[in-house]
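The chain below stands alone and is given in structure tokens; this is the form predicted alone.
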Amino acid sequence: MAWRGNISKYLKELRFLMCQTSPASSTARAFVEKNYKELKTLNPKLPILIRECSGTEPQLWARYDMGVEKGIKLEGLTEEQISKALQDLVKAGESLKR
């Protein structure tokens, strides 16, 4: 999982949107609880925003250079699938740098 240490090379901001209580956001909440510390330790200058709002559909957004943003809906995904989605967003940022 060396890619986790390179997130800040390719992303300008990482943003999680979720509901504090809904079952649809439970996996996203669990992912953030388990992985936030490691992601922040490996990428200390990267803004990792967690936005909670009642009734919000769980989503993961990445902001790249020049204001480009990509988002992924997280509803129904497992924690492993959320990790893969994050990895895909990082790979997309890598391809934008070329």
Second form
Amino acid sequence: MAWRGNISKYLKELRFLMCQTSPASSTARAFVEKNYKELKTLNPKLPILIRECSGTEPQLWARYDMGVEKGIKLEGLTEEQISKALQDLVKAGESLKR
Amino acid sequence: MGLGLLASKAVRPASRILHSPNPRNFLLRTIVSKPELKKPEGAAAQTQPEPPPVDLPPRTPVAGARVHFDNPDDAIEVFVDGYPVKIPKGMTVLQACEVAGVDIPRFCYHSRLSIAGNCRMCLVEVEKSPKPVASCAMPALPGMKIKTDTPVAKKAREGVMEFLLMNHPLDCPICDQGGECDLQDQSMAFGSDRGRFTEMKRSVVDKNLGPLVKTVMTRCIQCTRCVRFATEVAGVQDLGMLGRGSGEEIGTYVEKLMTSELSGNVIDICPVGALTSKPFAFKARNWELKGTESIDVTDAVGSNIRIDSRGPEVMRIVPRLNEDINEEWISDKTRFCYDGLKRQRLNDPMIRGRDGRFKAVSWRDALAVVAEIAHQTKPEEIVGISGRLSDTESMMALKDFLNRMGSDNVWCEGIGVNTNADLRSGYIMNTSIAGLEKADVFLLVGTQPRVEAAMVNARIRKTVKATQAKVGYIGPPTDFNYDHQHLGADPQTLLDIAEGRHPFSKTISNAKNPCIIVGGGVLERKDKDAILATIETIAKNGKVVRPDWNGLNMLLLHAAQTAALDLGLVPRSEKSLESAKFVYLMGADDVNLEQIPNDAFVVYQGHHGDKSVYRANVILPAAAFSEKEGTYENTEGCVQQTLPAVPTVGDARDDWKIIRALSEVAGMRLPYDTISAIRARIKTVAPNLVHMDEREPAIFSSLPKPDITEKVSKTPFGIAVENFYMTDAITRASKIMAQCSAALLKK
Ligand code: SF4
Ligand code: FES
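So the form predicted alone is up there; where is the form predicted together with the partner chain?
What follows is the whole complex; the chain from before opens it.
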């Protein structure tokens, strides 16, 4: 998963929003729990803001250069699909750069 | 006045506010007068018919008083005026009456202080007791029949009232307490309609309690509330009772000022006009004031306050009840900083001319100049810094604006380079302020809570006093008003505890609910990651974070900090300020101005002509917290908002509106025009910031984090707040705060 080390190249900031308890956010929570350390180790300077708030739909936001932002709803996605969604956001950043 | 006050009270949802008996609610009491009351001697002698047993309308407890049964077996039943109530064992008769919806008049009893039982105003009749009893000091017993409305009780109150008024001066017309005086209200409701006292009244010499509290000791009724407050809550032994009988006086034993950061609260608890506010003396009558429920911004606690204003002027600040944050106290800084709101204000946009002088210009011109220079600057040379008092909305706008300009250099004061703001659990007070009361061991690391967050310190003191919790402290020598153990001054002690070499690590692991509080000053240290990692090790070894208890806390320093971290306003590199060509200071007065290069263009947006104005090229005047609607998140993560109490000064505007306008002039229009639109934007960054009056707990406290390779340095922990009374632009502009620092700070 080499793309994971490239996140900070194309992204300025990554944000996970989720609820602390709701079942809809359970996969997002599990994803963060399992992958945060790896993502942060590979991209030590990238802010990965994890913001929990009751009643929030799980979302993933990426901020690119010049304040452009893209968000994906994570409700109903499995952990692999979340990883895929993240990869898509990175790809989108790659194409923005070009 | 009345309508304005009521209307402002209705504005705010009271979801987090638990009502508890408020001694100022006496106005609600109805005044009953029956013919037999006019001659109490006769009525008392009459035999009373049994009270009608059935068909009593259900009553609502006084001020929403609630009963909490720790153990259902402990419930006892008593009868108040024939109406049965269930209360837990150990409650007093007065509390039982409150649950039953009967408000008992009182002077010395205060629900947060110990019981003195010396004013005798709370007398009630209890069946089978030969004489009236002081309800505040009498425990309720099963089956007790309490009567609050009988001629005996009424006569007793009237008698007590007469004795109290004997030596109380008749100077209500020149007394600042007039209109909100318990003695005035209660003598109207319970007193006799004429006086029989013709002798000389006693008089007492006034005491000097410092620049904040004015004393007129002749008015004192010796209820000793102030003495109990000072010793029990504020933790200073300065006040006491001297003399006996008619020579009884309240005072400081020796000619000495009251040195407490909470001293202003004695003004509120004094039921008469003996202790009043010195800065407020003869300024206004309380019925002329309009109250606005707002939030304090002078520290990160977010104490709930009411701003009392008359016309365009803030006249005083008083506390509002919030059991979870400040209970019913506020610190002196919160209460008395308001005169700073009237001094040194910026009221016009200004541009510095070639001669180095500022010239007032129109908004249009000022924004055009700023926008043009911003456009000429390379994105990486643009820097934006928000200040200690910035609200969430304006920080969001500043960040969005700079991001759109292509710059990532936007941060808030007091946050160190590359602070890890990823996890909320890493920078909020996870235990919550009220939760501190459950802790039995505290470890304070690099924090001096007494000056950094006086209300948090009051909580810790309350806990230490109630449960003998142990307190260990690592940092420079400082003042505590409770027992503590000074473990060391530098991070080495921390390492010793983490590695189990220090006896305190045993104390932590033996504790039931250990609690670690890390000072916000640590965030500005170079080795902060290593220190935080060490603290996490201590937490892990001592089981500080468990599913049922999270005792790992950060205590931040400024009102803006928590929200800034939530939004990700963190400096990314140490060099960015030194290489900046365009610096946007949004209320940032404590940045190191030396670091800004000489050829940089500096914009200062703020409400006070404080330090940064001297370096600014353009000044954009903004609104202070008393003049705007702004969201603030306190150190425990509770989001609250300020409401405008007075109009803005001159041509000043709300912070976020200025940035929104600037973005339009610069051709990068930010997509929000209203405060609700900007909050919708905040919702996509940190949704907890729009949950008003809620505290969103952080999960992921024990998430695995990347390993830290750096080592903690040997530098001892520093002092984050040098002068309690002057921490930001408003308090530095305040004359009262200057007097306090001169008179009260120990040299
Ligand atoms: S000064 Fe006020 S609070 Fe203190 S004992 Fe006198 S009346 Fe009570
Ligand atoms: S309130 Fe009971 S004696 Fe003062």
